[in-house]
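This document starts with one chain, in the form predicted on its own, laid out as structure tokens.
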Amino acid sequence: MFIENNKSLKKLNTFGIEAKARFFANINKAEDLLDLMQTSQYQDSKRFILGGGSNILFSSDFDGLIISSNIKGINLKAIDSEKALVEVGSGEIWDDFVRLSIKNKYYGFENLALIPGKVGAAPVQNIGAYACEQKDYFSHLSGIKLSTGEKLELDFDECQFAYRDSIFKHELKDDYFVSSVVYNLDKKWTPNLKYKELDIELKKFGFDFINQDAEYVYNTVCRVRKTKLPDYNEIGNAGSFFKNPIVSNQLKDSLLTLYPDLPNFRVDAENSKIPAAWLIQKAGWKGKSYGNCGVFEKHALILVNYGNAKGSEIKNLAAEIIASVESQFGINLEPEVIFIGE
């Protein structure tokens, strides 16, 4: 294991923000982390665990230690006629894992195609798209508690999954390193068509359960995502910047009197979810530039770096959008992206 000094993070975050970490360490196996914990750089510094950098905004340099997982491996733990139990190293690229699963006829994550980032970050964020979340097939994970050095395995209930949320954002925030994740995937494929837009897109080309397969759904999701979301290799971005807010039905009903076209989705008897993109677009932000950054012209939920933006610029843009939506709708948008720095 090698600790780097003044490490540039520009190529390690999908926003393409130039920022530096005072110290940086790649973890190739769990034992590397235990060795790292014995060093002064670890013991005397604040720390942050970096995944694929796809849900991060560095608003300044990081005066501490960045720890990144490079733990590889996708292994079949158990299989029967209905399920395949697959263990995935936290350093594996999420989309590589999804594609390999489909190739081996292990199903469930077709709807989570093309989501950037590493597998280790998936349970932290409880990633999701098109009516599927990683928790839907989650079995358990293994890792190390940073404050004690204890190897600790957590099951589904212990991870406390919620919408884009988990225990790793609360009780175990910055105190747990994920080394591997185990998923319980289906052997028999059943398409998940709960998301209306995806259902429409599939049926547009004559989709039917008999003649199409999971790869067809995967490719369709990729096509839809590419029409809406910019390639971060070309335009820096972190995907969806804000969570879709959950509001009371009372507020939703009052807004419907003013905005009859307000899209909304029932969560339970008392609450509904409203698309953040609709709110941002209605507030007039879609396609707007803000210095060296702005709101993507094809999707209001995507903030973009036009090439030379500082993290602080994007952070200020987000604050402006939050204030604007709050003023117009009485709804407080919550960033999905994690801010790192001052």
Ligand code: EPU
Second form
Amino acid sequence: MFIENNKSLKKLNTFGIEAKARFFANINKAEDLLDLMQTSQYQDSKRFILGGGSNILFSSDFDGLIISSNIKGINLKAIDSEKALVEVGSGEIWDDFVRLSIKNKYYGFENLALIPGKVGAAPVQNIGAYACEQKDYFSHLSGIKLSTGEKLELDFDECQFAYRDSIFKHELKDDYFVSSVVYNLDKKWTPNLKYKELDIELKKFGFDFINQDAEYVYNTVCRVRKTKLPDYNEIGNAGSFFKNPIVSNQLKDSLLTLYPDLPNFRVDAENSKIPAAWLIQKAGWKGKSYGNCGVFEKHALILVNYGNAKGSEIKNLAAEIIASVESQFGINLEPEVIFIGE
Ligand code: EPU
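What would the structure be for the form predicted in complex with the ligand, rather than the form predicted on its own?
Complete assembly follows, chain above in first position.
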């Protein structure tokens, strides 16, 4: 088992933050992890499992062991006229899996085009966009429970998926390594047009069900995303920095009297979701720079690294945004991005 020392993480996080891990190990197959568990670097260090680094902020160096999955493989496990059951290694790039699925005519994840990161992080974060979440086609996953070393399979209910949430952020936080995920994709394509903006964009160019296909939707989602999200190879970022807050209808109604243009979406009889981007923009942050980082000028939910930002600078910017949104609207924004370090 090869363990690297003082590994630079700059290329392993989409924010492009320079930080170092005291130890770093790549896992190519589930058995590598069992070997790693025998080492002193594993036993004596705090640990973090890194996916594609697209939802992480390294706020300092990491004085411990970073474990990264490089487990590959996309395999068809079962198929009939309705469904295709596909097992994907946790180290596969999410978007490669989505593109391969569409090519093979296995449908469902077109709306999750171009989401950065690896497959292993998809259930942890329950990634979502354009009215689709990975849980919509999730079957089960396999991995290793770190505290006991046992191989453990978890089904849909056991994963406790919710909005950008799962058991891996709670009971199994830092205690589970995902080796593969199994998705149950559709063989018959039905477009998911529930997200208004995507529906409008598709129909702009005369979308119809006969001449267009899942690939057309995939390409449209890519185009929409590219207009809002900076390419992290050019400007470091981690997509949406905050979750969209869910507030009581009472608070939403009182805010609506002050801000009649407040966008809001029904969650249930008592609660509504408010776009964090709207709150941040209204609080005056959109396009603002803050030392080496700032708020993206085309989308207020995206914090960007202009080049040499330290993780701590972005953390401070996030804290200022939280305080200003709290004081103006009485809403506490919660980061979607996970902070690693001090
Ligand atoms: N808005 C503003 N200012 C802005 C941008 C947006 O006021 O600068 C308002 C507009 O009212 C807009 C609304 O916010 O209608 C929603 O914006 P958008 O459609 O861009 O979606 P979002 O709620 O900001 C969420 C996800 C994204 C996902 C998109 C599309 C979260 C935290 N983010 O963003 O996910 O791509 O919907 O489904 O739920 C990610 O998680 O990293 C991510 C990019």
